[in-house]
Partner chain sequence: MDTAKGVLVFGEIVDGKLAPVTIELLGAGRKLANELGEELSVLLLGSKGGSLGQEAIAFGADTVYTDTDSIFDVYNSDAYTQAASGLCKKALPAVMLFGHTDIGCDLAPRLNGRLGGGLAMDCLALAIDPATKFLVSTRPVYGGNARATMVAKAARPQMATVRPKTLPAAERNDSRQGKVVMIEDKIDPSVMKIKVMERIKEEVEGVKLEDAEVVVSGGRGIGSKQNFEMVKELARVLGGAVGATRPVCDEGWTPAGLQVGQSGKVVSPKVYIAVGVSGAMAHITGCLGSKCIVAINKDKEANIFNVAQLGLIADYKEVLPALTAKLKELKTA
Amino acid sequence: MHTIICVKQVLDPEIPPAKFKIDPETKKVIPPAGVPPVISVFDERAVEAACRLKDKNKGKITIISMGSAKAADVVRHTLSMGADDGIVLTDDAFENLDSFGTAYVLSKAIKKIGAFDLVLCGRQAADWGAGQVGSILGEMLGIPIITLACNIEVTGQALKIRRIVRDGFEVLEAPMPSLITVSSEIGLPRLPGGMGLMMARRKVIPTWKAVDIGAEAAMLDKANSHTEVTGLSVPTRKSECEMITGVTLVEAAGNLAARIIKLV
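For the form predicted in complex with its partner chain, pop in the coordinates of just this one chain.
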């Protein structure tokens, strides 16, 4: 069983808001100094899901990440978790692509990789959170798409998936290959062991450019973008928090209770 996972390197979403700065001119975020980027949380869960499948059914996991050359760091992290191979997709033409452009590049890379049984993506990226690259990619590859998975199993030739819905979950059966987007409910990602870290360090992570995957220039042309970001701003929040006090903490708690009861 061959699983391909698309992962993205993002600004650490847990940074304190005071460190978050943007440049409204370029409509980009200014990465804070000294905070290393991380693998997008949902993508890490997708890697965990694939590792669990590999634990049970054997097989191979290939990671692809589109981004800067630095994306090799997150690819290496996934290798230490248990992925077998990793590829970084880097090209000036890949910068600032919208969801369609991103899905296109990923689809070309997947076609170059060759045969696969399963493609996994995080349900959305932890930075721009567009939540659509996986589905567009699935449509481009022409394979069944299942979103928001919280459990994946292989039964014979089919995939059995639990999908999160509003009031519980659905149990779905899909053929292979399919594309599945993974939600955080799948569970915590494993911590890499010493052996995994050592293997990951030794692995060569190739870099593919547009020409390597046969990506057409017109598909990467920003003039053909489906969507365009026209503004980026940091919402101003008025800090008019009214502090409740009291002579004692118990009194303060009582004062707060009196305020809350009026609101409910």
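Coords for the form predicted on its own, given the form predicted in complex with its partner chain:
This part shows the chain on its own.
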């Protein structure tokens, strides 16, 4: 069984808020100096799901990460968890692509890899949180798509998936190959072992550019993007305190009730 996982490098969510800066002109986040990117927590759940399948059914896990050269560190993290191979997609043409452009690049890389049985993605990215790439990627690959999976099992030549819904869960069956987005309810990811860390450090991770995967320039042209970021800003928070008083407790309670009604 060959599983391909798409993972994303994101800004470390543990950085102090004071270090989070944006450039409102370019509409980009400014990476803080000395803080390396980390794997998106949702994609890490997808790696855990693949490792559980590998534990039971053997097979191979290939990781794809699109981003800067530093994405190799994110790929090495997944290798230390139990993945077998990793590929970094990095090219100036890949920068600032929308969900459709990102899915296109990933689809071209997957087609170059060749035969596979399953593609896994996180339910959404930990930075933008759009939750679109997985579904668009499945459509571009022409395979069934199931979202928000909390458990995946192999039954013969098919997949049995439990997915989260508003009032509980539902169990679905899908053929292979399929694309599944993994939800956080699948559980915490495993911690890398010492041997895994050593093997990951020695692993050679190839880098593919647009020409290597046969990506068409028109599909990477920002002028052809389906979506556009019109503004990016850090939210401002403020709090106010108003003292409600009264001559008696009854009067104070009445004043408080009246103030709440006015706010509503």
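Superpose the two forms; the largest set of C-alphas matching within 1.5 Å is the rigid core. Numbering follows the first chain given and starts at 1. None of the values given here were measured: they were computed from a predicted structure.
A.B. asks: Determine whether the C-alpha of residue 251 shifts by 2 Å or more between these two forms once the rigid core is superposed.
C.D. replies: Comparing forms between these two forms, the residue 251 CA shifts at least 2 Å.
A.B. asks: Once the two forms are fit on the core, has residue 14 moved its CA by at least 2 Å between these two forms?
C.D. replies: Moves: yes, 2 Å or greater.
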